[in-house]
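This document starts with one chain, in the form predicted on its own, laid out as structure tokens.
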Amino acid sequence: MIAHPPVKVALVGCGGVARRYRKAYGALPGVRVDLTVDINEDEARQAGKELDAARHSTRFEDALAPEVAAVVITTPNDLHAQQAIASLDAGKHVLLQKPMAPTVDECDAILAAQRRSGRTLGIYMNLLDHPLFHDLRRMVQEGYLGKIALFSARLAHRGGLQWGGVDRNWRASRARTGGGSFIQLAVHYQHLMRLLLGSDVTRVQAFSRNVACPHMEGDDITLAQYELSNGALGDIQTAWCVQEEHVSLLGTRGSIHYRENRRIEYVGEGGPFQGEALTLRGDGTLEVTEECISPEWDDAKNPYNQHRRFFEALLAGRPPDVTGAEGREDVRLVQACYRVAQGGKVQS
């Protein structure tokens, strides 16, 4: 067996959510962090120290050095297109934090750069780290829930109540995010809805408001409804001013609900089913072998860790779990929901 040299990686953006997963790069097989980049030099230095990187920098341009093979971009939305295009044009593979970009036009420009370069482009969606959602996909495919009639999800936290004042968070800017809570949060469950149901969205309607965060330019709460090509309906709610999270699948033979990233509820006829995160007994009741909490984002041993999965796909020459085309579709749906919320007409 031929041993290949490790893929040299530049981590661009080491603070914020990157703190939750950057340590995984110290344990990913076939990968070595060569460079850490952040506008905060202390952050870049600390990340480099954690990962035994060869160097750290405050300049994005250093990630385009010849020795770097792949760039992992975790920066504010408005920098995604500029940095991804430059990386791809420099011959680098790219793993890009969701959402892909603030607008579909920028997504198209990134995809054009990918086609020019022939390199791999993936979108990082941490929700897919969780084995539970892979169990749910299998349950749908194998008919345990019957015909799915409704997908429902809510992702809400109160972070927006504090994102103002002197240290105004970039998420408070409509221009920098491409909207507000909805573009930041809905992409997770829009993608999951399409993945679990194996269906495209055909129409949307939505309502979007800022009800409690006047210091922010975009929405702090949005409700969107979806019609899918298989006949199912979906609803997704996002917020930055209230707290709650759940995802539900309702089918003709059973319904399953996952609440606050820890509690599973099931009602139905199904079973037996043996998954990685849950078990259905033969009588259709639910057995949870342990509290069903999402894996840590920096758990490189998790076979579904999306950083691990991206580089496994890269080394194997197969497409990443979430492609640029899929990232573009999530942004397209977000923009469609914003348009209908503003204009009051259902979008096809």
Ligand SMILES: NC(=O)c1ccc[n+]([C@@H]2O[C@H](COP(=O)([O-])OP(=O)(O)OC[C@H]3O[C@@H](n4cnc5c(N)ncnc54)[C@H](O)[C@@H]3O)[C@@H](O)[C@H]2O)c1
Contents of the next structure:
Amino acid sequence: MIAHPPVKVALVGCGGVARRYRKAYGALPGVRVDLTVDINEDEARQAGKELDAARHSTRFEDALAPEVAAVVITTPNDLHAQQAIASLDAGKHVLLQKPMAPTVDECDAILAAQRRSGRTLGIYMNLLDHPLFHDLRRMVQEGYLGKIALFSARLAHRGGLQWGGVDRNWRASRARTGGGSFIQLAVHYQHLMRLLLGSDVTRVQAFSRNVACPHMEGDDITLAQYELSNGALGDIQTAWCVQEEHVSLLGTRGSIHYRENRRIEYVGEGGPFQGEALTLRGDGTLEVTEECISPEWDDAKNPYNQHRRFFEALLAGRPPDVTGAEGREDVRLVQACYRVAQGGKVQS
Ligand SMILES: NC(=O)c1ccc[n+]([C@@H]2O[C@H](COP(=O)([O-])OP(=O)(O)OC[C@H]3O[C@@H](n4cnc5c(N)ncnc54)[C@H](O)[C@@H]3O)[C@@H](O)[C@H]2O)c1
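Switching forms now, from the form predicted on its own to the form predicted in complex with the ligand, please provide the structure.
First the chain shown before, then all remaining chains and molecules of the complex.
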């Protein structure tokens, strides 16, 4: 077997959520961090120190240096298109945070750059780190839940109540995010819904409001409903003014609910099904492993870790788990929901 030299990576945006996973880059097989970039020099320096990077910088342009082969971008949404396009045009592979960009036009511009460059573009979707969701996908595919009639998810936290005004937090700006809570949060479960059900969305309707965060421009609560091509229906609610998280799959042979990233409930006809996180017995009892708690994002040993998986795909020459086209579809659906949420007023 021919050993590849390590892929030299630049991490762009090392603070914020990147703090939760950047340590993985010290342990990913076949990868070496060459450069850390952040406009906050302390973040760039600290990340570089942790990962033993050759250099750190406050200038994005340094990520375009010839020695860098791949760029991992974790900056605010409105920077995704310009940084991803510049990286692809400089011949780099790109792993880009969700959401791909605030608008579909920007997603299309990124996809055009990817086609020009022939490089690999992946979208980071941390939900896919979780073995549970891979088990659920198998359960659906193998018919353990029967025909899925309904997918339902809520991803709600109270972060928006604390975030400051437009100047102090980019999430408060509709232009910088592409919306509000919904674009930030719904992409996760929209993606999961399409993946678990193996179906496309054919119609949406939605309501979107700002009920408790007047200092933020966008929605702090949105309720969207989806019709899928296989006949199932879905609903997704997001908020950053109230707190709760769940995902449910309701099928003709059984239903499964995953609450607060730790509790699983099952009602149905039973297995036997043996997954990595779930064991469903013939008598309808469900056993769960400790993996039912979401894995740490910096666990490089987790075979589903999406950073690990991106570089494995790159080295093996196969497409990443979440392609640019998939990232675009998630943004397209978000923007479709926002559009319909503006209509539908009850006439007097
Ligand atoms: N996967 C998830 O669950 C998840 C969770 C939170 C955020 N995100 C996404 O990650 C991205 C960043 O969000 P965040 O919460 O980390 O934001 P943040 O504002 O907390 O952190 C962004 C980091 O980028 C740096 N930065 C800003 N402009 C830069 C530039 N021009 N060049 C280099 N660095 C720059 C900032 O200094 C900061 O360290 C967003 O797209 C967001 O949607 C994903």
